[in-house]
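For reference, the chain that follows is the form predicted alone, supplied as structure tokens.
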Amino acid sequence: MARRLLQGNEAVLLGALRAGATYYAGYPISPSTEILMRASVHAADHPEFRFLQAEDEIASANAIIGASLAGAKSFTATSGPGFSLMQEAIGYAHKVGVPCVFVDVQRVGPATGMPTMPGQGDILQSRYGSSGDYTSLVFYPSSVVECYRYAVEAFNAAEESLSPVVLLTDAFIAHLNEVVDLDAIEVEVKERTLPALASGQTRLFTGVLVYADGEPATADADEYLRQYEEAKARRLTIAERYAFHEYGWNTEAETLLIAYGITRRICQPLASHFALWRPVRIWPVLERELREVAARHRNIVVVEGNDGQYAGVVERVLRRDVARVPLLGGRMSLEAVREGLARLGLLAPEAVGPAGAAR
């Protein structure tokens, strides 16, 4: 494949195909709809790839769970409102141990919100959206190339952890067009690990806690704890293989900016003024890496498209005050970041010119 102009949403689909995905179910919702559209076109030309436009997001989520249990690497794509509807199914997939991928292309919300504007309001939902306790693996790319790469890694992590994995993007990243060479991207593909129902291996899939022999254990707290801790330990161990993050820019600066997804790109012109730490693996939190980097800097500022969702996580991990630059209402711009940093006294108003070039 030669170098080509590629959109973020299309790169997600191509990454899924590279990972071996053979089933897509979804419902159209901006700004993720291009994934559904391109998946339908691919299915028309490739009969081995199955496609379902379901009646809603609830049906889509349960369809990909069923497809995974039947042996397919499966995925869906949606945005914040649809992601909310999928949460019960996501919790079930965690409980039963079903590998699959949920792509959430974030927009300003809640509910119908501002469907054409980018947001980052689903950070906490991607970890705590469903009921009960479970361990989530969540990745967030910042470029078209990364949309492709981390789509593959999301499927890899799902297969290894036997759990649903979330790939977060946003309206800007999803609709970004960049020239890429996908053949130059080296990424390993993990083979299928979950035995299909058709394989003859008996498995019990139920929402009720059971013993290994299939008998109900609905009132056995010790058995619940054993199964939960076993799944948690396995997923945390596997998550360490996917400790993707970035640290750079002016690492001698007093102030460290923490940004992810589109906000990392928006802050790029400030690279000479600040250090940067970007988590790609949003969940589980990269606690060790974050503490090591933060200890080198006097000030910590989280720039994100919500009202401090990740900033609160950073404060908990570091046990120190963290400044916030919230970009709300789709106001994702360098000017907004510059104004926020100026209010904090960390950047002179004249430090960045009107064209966005750092002086």
Second form
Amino acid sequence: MARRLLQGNEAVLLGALRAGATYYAGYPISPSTEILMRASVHAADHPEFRFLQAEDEIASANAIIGASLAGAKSFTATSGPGFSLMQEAIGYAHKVGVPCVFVDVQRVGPATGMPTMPGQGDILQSRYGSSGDYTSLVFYPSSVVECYRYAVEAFNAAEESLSPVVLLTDAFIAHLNEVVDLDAIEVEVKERTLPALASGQTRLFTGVLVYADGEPATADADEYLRQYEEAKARRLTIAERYAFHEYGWNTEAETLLIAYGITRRICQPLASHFALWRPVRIWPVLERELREVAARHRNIVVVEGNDGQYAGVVERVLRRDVARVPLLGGRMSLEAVREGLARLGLLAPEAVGPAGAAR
Amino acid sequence: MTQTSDLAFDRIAGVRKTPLEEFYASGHRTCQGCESALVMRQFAKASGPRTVVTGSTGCMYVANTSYMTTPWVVPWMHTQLGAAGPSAIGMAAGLRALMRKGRIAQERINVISFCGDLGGGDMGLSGISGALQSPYDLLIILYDNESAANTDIQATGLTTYGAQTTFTPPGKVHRVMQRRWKKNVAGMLAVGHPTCRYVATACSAYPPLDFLNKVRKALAVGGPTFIHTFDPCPKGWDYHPSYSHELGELGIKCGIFPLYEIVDGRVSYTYDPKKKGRIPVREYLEKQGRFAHLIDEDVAYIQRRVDAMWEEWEIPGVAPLKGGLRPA
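Would you generate the structure of this protein in the form predicted in complex with its partner chain, following the form predicted alone above?
Shown next: the complete complex, the earlier chain at its head.
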């Protein structure tokens, strides 16, 4: 395959196929629908790839869990409201330890909100959306190439950690078209290690807390702690292998911008003015890396498409106040970032103007 | 088959007797030739001014309320995808509570909830089932254009077998990707909810006035009621908008969409193929671009299934059980 124009959503699908996904279940919702659509086109030509358009997101999420336990690498894609509906299933997958991938193409919520506009409002939902305590792995690419690459990594992380992994994108990244050469991208694919459901062993999967022999352990705090700590340790250990992040731009600058996904792209023209730190692995938070980088800069500004969801996390990790530039209502533009930075006194007002290189 | 025309309700006796007032007015953004918009217009006309409407996400939500403009003259509320049933229950219960407390006058206010085939036939099915067990007067209308029409024509559980949609494209290996047979929603709800007094199927195009009178009858019967409409969609079905009515009529006459009403468990056919005959389904299928990839074998398969529905089902078009009871 040579260089070609590719859309973010399509790149996610191709990444999933590269990772060996053979099952997709989904329900149409803007701005993620192209993934479902491309999956159906792929299924029409490839009988080994199974595709289900389910009756809702609850069904899609549970279908990919079933497919994964049966031995297929599986995934689904949705957007905010659908992701909310999937949360119970995600909790189940965490409890049971099911490797699968949930793609959430973020739009402006809550509810139907602004379906065609980009948002980043699901940062906390991707971590805390389901009930109880669990350890999530979440990646958030910033380009079409990265959509492909981190889709593969999401599958790898799911297989290694035996847990559902969330791949966040947003309406802009999903609909971005960029020229890419997928052959030039080297990715490693982790093969399935979890034995399939029909592999000959009698196996029991349940969302309830049980002992190894299947007896209920619903009132045994020690057993709960044992299983919880084991799952948490495993996922944190695996997450260390996927500590993707980026630090750069003007690293001598006083001010560090923290931006991820589409906001990192939007801030690009300010590269000469600011340092940038971008987490690709949104969860678990890259605490050590964040502390090291933050220590080098006097000011920290989190630019994000929500009202301070990640900024609050950064404050907790650094135990210091950070400034915020929230880009709300789909108004994700360089002007909005400049205005926000000028309000904070970090960018001269005359630098606020039409899009282009920072003046 | 028992005739149920003896039920007392304010029947619209002829086209010229149709009320002139519109409660779904001009100014909407639906496509040219949209039959679902006609469903909205007709049920609002039949129901009249003392009506509140709720509708779940779908093309009739998006196209009718964009940019803070709306054709709805009566109060209207958007509800989440899949929530047509529960939102109707909430509305009816709220009105009853206010009337009981004397906060609003005691009067008949029609509660009508609509949903598309995806929102009602797939995602919202459990919610509609719950509503049909409720003690409230409400009417749920499932407008069925056989696709998720506001998000670029994706297949649903109610899409006709074989149809091309953005999720069911013909491929090199698989010609037919929509391999699911259309769900029999009205029949399923009628059979599964023995206390629901009125379930019907309708088409705003054919026969004339039939849908308006079914709405009037459903509201007169009272309790939770359900109507499933058959709505040709020029964009999704790929035909010229001027043929919408014709396609509705062909769909009914070929028997692929059975037209009936069930009042208190009694079925009567609005268009009875046993008396009036059926045209070949090919005449209906060949006029739509979404079936252009089908070959004779596929058309024959669809014809066989439709034939079986009318000739082998215990209650044709309603319940796909065959041959009565077998000895134990």
